[in-house]
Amino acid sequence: MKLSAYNFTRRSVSAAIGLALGLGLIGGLTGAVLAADYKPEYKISTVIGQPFPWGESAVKWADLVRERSNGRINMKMYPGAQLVAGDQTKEFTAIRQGIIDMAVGSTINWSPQVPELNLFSLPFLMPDHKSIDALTQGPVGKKLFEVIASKDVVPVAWGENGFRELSNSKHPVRTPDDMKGLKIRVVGSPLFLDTFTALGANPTQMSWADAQPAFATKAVDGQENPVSIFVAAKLPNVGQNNLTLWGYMADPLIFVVNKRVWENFSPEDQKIVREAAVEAGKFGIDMGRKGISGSDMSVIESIKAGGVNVVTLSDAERQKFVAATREVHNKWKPRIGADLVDLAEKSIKGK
């Protein structure tokens, strides 16, 4: 829609509502009226679909809203990035454009056109899920939402990736020495690059539907995801038999939306879309820290009895890890912000 054309539909649904009103009509009105301005159906772009708690709780936003907004608004999950082809990286530019009208994306994903959201990058910034929730849920949070918000997408919720461990085919891996010559798949990122090679790896980057057969064939010694990933991958299947717990940086989800459309909702559907979108991303933060923390350690505890060998580091073996990446860690740092970075550190300190 030419926004000419899209500034005149606005003024006459306003000037529809404002006979309504003067007309004592507005009871069953107002949202018919705007509904007949809404498009049939909103796209959400996500990465991964279901059963994965990403998918998962897109879809559960997609429900929410429809129930609450009595079928006004209407939105549909489009996995595997197919509203850009499968390119995952052009996804926040799409979103601006009015490509993809929603989404539920990955700050790893959206960091080349937001740097800022490399924070969560940081090698070993994040130690556990208090931390996670310390950045998004406090001033860092309010302040990435503020640097998406001037970019032309309305950011409503945070969600969760989660914690992205380590597997291998190779051996068990425990300190920064194990990590040594092992060729790892990992996402297109320069700091990811950076953050392995510092360890001492081989990073390769390659589609993920490239890397599975990859590890079958050993061609590949290991990779990096969250255990959710792990799991429904059934990665030890391709011998991914060693996996380390070590926490080094978080996935956090962002669900947001265009602009344009974000503005041709009335403030009651913006409301509604916030909320369901905060119920979701909870929903999906829940259900992705389930079986793998705190006193429930089920899922781990079924991945020991299939035969993964499982490491778990202490504080003090991942200290070493933390001392072979620092170098990484003051390289992004002005890339990301000196200021976020340190305000992150002190919010974690202070969780």
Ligand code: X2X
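Mind pulling up the form predicted together with the named molecule next to the form predicted alone we just looked at?
Here we give the lone chain, stripped of any partners or molecules.
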């Protein structure tokens, strides 16, 4: 009796151990399958790396996600659009195809595949930083995220490259007349060719990778980029010593994840990735806006102190540029979507 009870107990114990081992094995396997499904590394594409706000915000995104996922998700930035061999206008297609897992990309570079993103490139649409926010954080931003999501790319947050100011190596630009004949490097969308042609300049399209040697060899006279890039890329060192603060357009950045990559993440990890992107976006926006507006003009002051001739336009002077580019607005409004442009103007007025 005792013996059989003993046997029974022993059998139960070993069954329980067997079950526990089995469950443990299954549990372990599930974990292993999940871990195997997650890539050892997720590649984030950017055009600009550190120490620019663009690159800093991508690195911040990766750092926050690594920390909050306890290392389950390991993201790494690949700057210089290197995942598309420097051709930044192919970035969106590569994300869509899964060649790129994630990106922090400019609306300009993605506008060939997402025409609605040309909205931000309409000359003189947004007069100030609040207007950018009124678009990205309002119904316009929501609509644009829907458009992107319809193309197998999951948008998670907004960042910012910033207001694009005009520089050149020839002479100060204060009126559209001053732009006559200037050879200006532009990027991305054909809209830029129209804007600079309307202003009497001679625009030429090239990637950022090709642009920097072109400044140094004087193959082009000028360019347009945010002040943060003008400074960090040391453009005055390659002869870009005239800078006109005209704020004719600003390009937001968008944090995105390839759809298959996104769907593979657990809901918990999706939340981590999204929230970290929102924080990293805000971090980059604050960094890029510092020292170039309002009461803090320290970055502009240091550019002047470095010997750059900085032109600030009066309202009347700016108005001449607005008038000269109005035809570009009219031509591109239906291409972007008249309703979207109207909604944007309404959002800016009501900000």
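Positions refer to the first chain, counted from 1. This structure is a prediction, so every number in the text was calculated from the model and none was measured. Heads up, when I say rigid core I mean the largest set of C-alphas that superpose within 1.5 Å between the two forms.
- Superposition of the core reveals a Cα shift of 2 Å or more for T217 between the two forms.
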